[in-house]
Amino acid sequence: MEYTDVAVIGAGLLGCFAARALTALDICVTVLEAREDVCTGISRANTAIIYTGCDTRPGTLKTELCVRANREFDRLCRELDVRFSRCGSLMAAFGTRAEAVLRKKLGQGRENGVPGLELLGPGEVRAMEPGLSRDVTLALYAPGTGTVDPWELCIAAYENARDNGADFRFSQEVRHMVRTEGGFLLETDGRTYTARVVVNCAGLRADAVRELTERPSVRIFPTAADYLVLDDTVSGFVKHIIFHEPEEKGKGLTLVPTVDGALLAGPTRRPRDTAPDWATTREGLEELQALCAQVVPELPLEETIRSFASLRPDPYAVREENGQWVREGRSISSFTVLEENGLISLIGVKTPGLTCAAALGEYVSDMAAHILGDPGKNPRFDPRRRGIVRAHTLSEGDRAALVRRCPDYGQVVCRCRDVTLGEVKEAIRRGAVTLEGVKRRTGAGMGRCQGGRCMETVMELLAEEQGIPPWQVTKDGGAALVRGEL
C-alpha cells in the first residue's frame, strides 16, 4: 500500500495541470493514469483554440476563468516553452440571423471584459481574409483569440509537474475506491493507494470514477466530431481563426491555422454511436468539405493529408426514474467542479477546457489546500520547463553548432516535418513509448506521408529503448506497452 496526500486520477490536460498546480504546495502528489502515456484521451483531439471569453455567459466560473486564462496565456507558454500564436479570430456571418448572433456576442464579450472586440463590414473582413466568400456580410473580430498545440501543452504540464515532484503512475486504472477514516483507499491494476484528497480528472470516465463513492448527479453523454487537416503547403491561406456562424441553426465551420503551419477544419457534431470511438464518418467529412466550399471557396482541399475524430464530454444532470438514471434538460454549459468531502471531480469540462486547463488546475489546487489545512508552499517549485529543441526552427549557424555538440541532430528522420534523430531520441527519453507518443512530442509522422517514411526508424528506436521486438511496439497503446518500473 502506498500513501499520498493527493491522488490525481487522469493524465490529460486537466490532470497534468492539476498536478502542476498541486506541486506548488508542500505535499505529496501522485497521478494515476489508466493508459501508457499522457494525453491519450479527449485531450488528444480538439480544435486547439484559446478563447477570449466572448462566447460564455457573464457571471459564470467558466467566464471568469476563460477571460483570466486568455490574458495570462503568453506567460504560461513562455514558462512551459510551448508555441502559442495569438492570431486573432473572425466570426463570420452570411445573413441577418447570424449577424444578430454576432451583435449579441459583442455585447456579451464587452460585459465579460474581453478587450479589442469590434464588428467589421464585408470590405474590412475580406481585406483581412481575402479567401473568405464574397457573401460574408459581417464579422466579429477578437484579436485575443489564439491557438496552441494541445499535445505540446499537455506534455509540457506533465514534464513540469514531474520535475516538481509529482509521481506519475501509468497503466494504473482506478478500479475501486472507498472512503476511509483518513481519506480514500484506491485500488488499481495490481496496486493499492491511500490518499487524503482525490482529484478526479478522468475525462470520459469522470462520472464513473465519482460514482465509486457517490450517488449519480451528473453524467457524461459523449458526442463525436470529425476534422480535416490540410498540409502546411496551404500556410497563409487563412491567417486568422475563422468561426462560421451559420444562417441556419446548427454547427458551422471552424478553420484554425495551427502553430505547425497546417490548417485544421472542423468540427462536425454527431452522436457518438455513429462510428467507433476515434473513427471518422464519411458523412462528417463530406459535410466539412461542403462547408469549406461555402465559406472559403478557393481553399485547395486536395491538400488534405489526414482526418481524425474527437469525443466531446457533454455533461447532463440526471435523476432516477424506474430504477434507471435518465438525463434532464439540456447539456450543462458551465464547468462542473464538485467537491464532496475530499473528492474533487471535474466532470464534462468541454470548450473552453483547453483554454482554462491551467486556471482549473490552480482552482482545484486551492480547494485541495483548504481541505489539507493549508500545507504551505513548495520552496523548490519551478514553473519553468524547457521543451525538446526543434532543429528546423534554428538559424543555420545555431543548427550547425547543435549538430557539432550532438551529431544525432544532423540526421533527419521525418523529412516531411524535418524532425531529427536527436529529437526522436529525446522524446523517448522523456517518456514516449508508442509511435503516437513520439509524434505528439516531435511531430514525426504528422506530414504529408503520415509516417510512411519515418515510422520504421521510430519503431526500431522505441523497441531498442524498451528491450522488446519491434513488432511489439504499438501505434497508440496496448497491453505490451508498459513502463519498466511498472
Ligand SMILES: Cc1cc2nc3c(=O)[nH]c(=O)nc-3n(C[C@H](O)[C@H](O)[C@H](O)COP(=O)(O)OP(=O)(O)OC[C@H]3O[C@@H](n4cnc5c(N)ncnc54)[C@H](O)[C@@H]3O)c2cc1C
Second form
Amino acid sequence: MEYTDVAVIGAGLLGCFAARALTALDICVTVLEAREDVCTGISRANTAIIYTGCDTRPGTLKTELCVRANREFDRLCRELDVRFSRCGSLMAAFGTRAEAVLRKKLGQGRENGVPGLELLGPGEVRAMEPGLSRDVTLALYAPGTGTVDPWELCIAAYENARDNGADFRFSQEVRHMVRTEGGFLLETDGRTYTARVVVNCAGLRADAVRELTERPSVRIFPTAADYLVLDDTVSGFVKHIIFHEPEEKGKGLTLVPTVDGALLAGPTRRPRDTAPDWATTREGLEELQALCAQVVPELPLEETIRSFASLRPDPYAVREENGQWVREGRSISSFTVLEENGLISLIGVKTPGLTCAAALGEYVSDMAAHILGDPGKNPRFDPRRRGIVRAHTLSEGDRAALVRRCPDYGQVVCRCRDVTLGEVKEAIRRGAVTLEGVKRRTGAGMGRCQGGRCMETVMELLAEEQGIPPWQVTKDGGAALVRGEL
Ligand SMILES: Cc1cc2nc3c(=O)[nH]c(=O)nc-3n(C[C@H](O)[C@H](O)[C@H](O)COP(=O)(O)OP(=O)(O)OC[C@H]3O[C@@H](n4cnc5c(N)ncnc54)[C@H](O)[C@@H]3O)c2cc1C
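I've shown you the form predicted on its own. Could you give me the structure of the form predicted together with the named molecule?
Full assembly next; the chain just shown is listed first.
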C-alpha cells in the first residue's frame, strides 16, 4: 500500500495542471493515469484556442477563470517555455442573424472585462483577411485570442509538476475507490494507494470515477467532432483565428493558424455513435470542406495532410426515474467542480478547458489545501521549465555550436518539420514511449509525409531505449478511455 496526501486521477491538461499547482504546497502528490503517457485523451484533440471570455455568460466560474487565464497566458507560457501566438480572432458574420449574435457577444465580452473588442465592417475585415469571402458583412475582432500547441502545454505542465515532486504513475487505471476513515483507498491493476484527498480529472470518465463512491448527479454524454489539418504550405493564408458564425442554426467553421504554421479547420458537432470513438466520418469531413468553400473560397483544400476526431464530454444533470438515471434536457454549460468530503471532481470540462487548465489547477489546489488544513508552501517549488531545444529555430551560429556539443542535433530525422535525432532522443529521455509520444514532444511525423520517412528511425530508437523489439513499439499505446469502460 502506498500513501499520498493527494491522488490526482488522470494526466490530461486538467490533471497535469492540478498536479503542478498542488506541488506548490508542502504535500505528497501522486498522479494515477490509466494510459502509458500524458495527453492521450481530449487534451490531445481540440481546437487549440486560448479564448478571451467573450463567448461565455457573465458571472459564471467559467467566465471568471477564462478572462483571468487569458490575461495571464503570456506569463504562463514564458514560465513553461511553451510557444504561444496571440494572433487575435475575427468572428465573421454573413447576414443579419449572425450580426445580432456578434453584437450580443460584444456586449457580453465588454461586461466580462475583455479588452480591445471591436466590430469591423466588411472593408476593414477583408483588409485584415483578404482570404475571407466577399460575402462577409460584419466581424467581431478580439485581439486577445491566441493559440498554443495543446500537447506542448500539457507536457510542459507534466514535466514541471514532476520536477517539483509530483509522482506520476502510468498504466494505473483506478478501478475501485472506497472511503476510509482518513480519506480514500484506491485500487489499480496490482496496486493500492491511500490518499487524504482525491482530485478526479478523468476527462470523459470523470463521472464514472466519481460514481465509484458517490450517487450519480452529473453524467457525461459525449458528442463527436471532426477536424482537417492543412500543411504549412498554406501558412499565412489566414493570420487570425476565424470563427464563422453561421446564418442558419448549427455549427460554423473555425480556422486556426497553428503555432507550427499549419492550418486547423473544424470542429463539427455530431452524435457520438456515428463512428467508432476517435474516428472521423466522411460526412463530417465533407461538411468542413463545404464550409471552407463558403467562408474562405480560395483555400487550397488539396493541401490537407490529416484529419482527426475528438469527443466532447457534454455533462448533463441526471435524476432517478423508475430505477433508471434519466438526463435533463440541456447540457450543463458552466464548469462543474464538485467537492464531496475530500473528493474533488472536474466533470465535463470542455471548451475553454484548455484556456483555463492552469486556473482550474489553482482552483482545485486551493480546495485541496483547505481540506488538508492549509499545509505550508513547498519552499523548493519552481514554476519554470525548459522545453526541448528546437534546432531549426536557432540562429545558424547557435545551431552550429549545439551540433559541436552534441552531434545528434546535426542529424535531421523528420525532414518535413526539420526535427533532429537529438530532439527525438531527448523526447524519449523525457518520457515518450510511443510514436505519438515522440510526435507530441517534437513534431516528428506531423508534416506532409505524416511520418512516412521518419517513423522507422523513431521506432528503432524507442525500441532500443525500452529494450524491446521494434514490432512491440506502438503508435499510440492502448485505446483512449471513454464512459462505460470502467
Ligand atoms: C472538440 C473539442 C475542442 C476543444 N477546443 C478547445 C479550445 O479551442 N480551447 C479551449 O480552451 N478548450 C478546448 N477544449 C476543451 C479542452 O480540450 C478540455 O477541457 C481539456 O482537454 C480537458 O482535459 P482533461 O484533462 O479533463 O481530459 P483528458 O485529456 O481526456 O484527460 C483525462 C485523463 O484521465 C485518464 N483516465 C480516465 N479514467 C481513468 C481512471 N479510471 N484511472 C486513471 N486515469 C483515468 C485518461 O486516460 C486521460 O488521460 C475542447 C474540447 C473538445 C472536446
